[in-house]
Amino acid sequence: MGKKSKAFGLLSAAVLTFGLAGCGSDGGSGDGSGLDVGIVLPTKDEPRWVQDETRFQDALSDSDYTTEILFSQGSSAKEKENVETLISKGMDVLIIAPHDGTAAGSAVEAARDEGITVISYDRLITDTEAVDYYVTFDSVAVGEAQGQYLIDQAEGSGIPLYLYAGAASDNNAFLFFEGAWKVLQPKIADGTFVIANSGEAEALKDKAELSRDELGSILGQVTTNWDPSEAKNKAETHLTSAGADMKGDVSILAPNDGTARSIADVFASDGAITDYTITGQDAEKASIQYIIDGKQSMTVFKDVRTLVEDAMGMAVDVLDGNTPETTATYDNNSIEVDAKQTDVIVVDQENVQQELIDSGYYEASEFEGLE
């Protein structure tokens, strides 16, 4: 049910020693030449990325390097403009979570042309050689944890399985689905689950490993584009067309918390759905409340504090002239990118207190119904 995340501590000794400055700081940079680290995040419209901004600010508040955080608001054009703005300020290291992994290529190529080290953050930038490092959660493990949770909760056979995925423009969406398919496929093939909403997935149900194109064909049918409204509309369409044999007790692979809540609300409102198990990801506050209330089954907790620690530690290594530690490589369709992976953990009603409250990630006062 997912790998245990390593315990979060203070920033690494390197970060504590060399530090990084508060967001938008006007103080002097580490080498006196300008902006040290530029950070570009995809949008302020998803709680996940606002959370990341806060964690970066917390990590960088007492240090000597200068940083600036900019948001792309779901626009690749704005993303490129943000990178150009940071380049003009003399940035040495770029940490970027791309809105669109392929479209971001031209932006990071401009940075690379200026001798800037590019760290792809959480989402992999694809189809370009202009990526030096990748800091990520183990995205395949996220999908595996989601799929395994559905398997662990399954009773009997012939259980209707509704599949949903993230945006086809996000490489992580492929990795999440790949991981989920890896564990779910044997249980689809043996009849434990019956695919309810994807003809493409049904046609591939006997295939354990899918090519990128085959994954793309399924994602094309079940993508939510990470948009809760689109997820809601798709779920409504699927339930409207589903026969009685595809209702009752069902299992739902939802790619993240925002889409999970929307999909769960739709399924909960259908009188022919007697029970549902639904996955999530990101441990958003609203979904933690849903889990406490029994409206969402689980979420994959990705401790942003640890991801930020890894990203900033890597940036400091670069600024200090050292080679960052990496633990894996990822193929971005152009090169093998050196990466550092951060582990994930499954959270449900049984361990929400231990993993999210006792660990200090959230305050108990932020939720109702905690025992």
Given for the second form:
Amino acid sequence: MGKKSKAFGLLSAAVLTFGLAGCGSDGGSGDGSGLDVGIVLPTKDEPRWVQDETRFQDALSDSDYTTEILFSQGSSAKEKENVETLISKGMDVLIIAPHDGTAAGSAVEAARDEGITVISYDRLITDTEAVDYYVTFDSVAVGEAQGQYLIDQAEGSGIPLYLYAGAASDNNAFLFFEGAWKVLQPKIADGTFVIANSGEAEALKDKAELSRDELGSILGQVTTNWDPSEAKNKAETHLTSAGADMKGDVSILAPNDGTARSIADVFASDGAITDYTITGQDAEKASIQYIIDGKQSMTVFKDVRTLVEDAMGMAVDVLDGNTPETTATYDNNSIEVDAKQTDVIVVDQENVQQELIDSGYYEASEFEGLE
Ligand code: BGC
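For comparison with the form predicted alone, please write out the form predicted in complex with beta-D-glucopyranose.
Now the complete complex, all chains and molecules, led by this one.
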């Protein structure tokens, strides 16, 4: 509770600062010649990113800054085109969540060449010097929270553990898995869990810390590519080949809500699965309903309002000629990027009302069966 009110205190301070900064500047405080802030998001196909669009629109509704939001629809070529469109409109600051963190390098280099400040949003753009700032949630903590949840729910030993991960083109997928592995590995080593679906993870089960390449080899085997249908197909294949000893009560590390729901549906429809605990991430509305209904065990709530305020706060600082405040640095395999990092909150049936409804993030009327 203490933590929560602090987080929301900070949030309202951020809103206030942003509101004041936006006030009184006619047409924004950029160079006045075009677009102040261009925003590029990866895809409209996942509710996570539509949520970001909505939160940007809410935050910008009475701002004087000129902004435009474009979606890349899961294509690096479209993303590059979007950035070029925004450059041609005279943008001063680019806020971008890349589809593919490495491929986005050429798009942000084009922006940098025009003197545009680049803010990497949620996903880090890697292998380029053309990133000025990074606003993000604590992604290693997301994975740790998922792993810890499975541990806290585990009863007995020898519990089959099914591992799934995000897309290898997304740096976050590595951070999430790294965090989860950090807490789960000792519990695999002591026999609490038995890996059910990854020979690569099984081969590395005695290693507490994995290199990027080792993480990559596991991801290569259990990736969902952030795609719910790919997740579903993988889960079906895994359950088809699993022996009776890998059924019963099981634990599932699912990287986000979209993939968690489709994996959960597959496990729920297997008669030899007696019970399952499954993780998630993003607090998507459909997953909140799944949690209320007991079909998904938890989600990691990342308050997108905070991320939006941080990104816009940074953009406004840049437009006003001030240096944005940062709290961490991230190595993007080329430079250390100054970053602002936000905490995450675990949500399950116990606290869903308090964290998501009472906090004003969602309306109770959007769900069925809330007490
Ligand atoms: C984001 C997650 C999201 C995933 C799939 C990650 O980079 O941090 O919130 O679920 O991408 O879009």
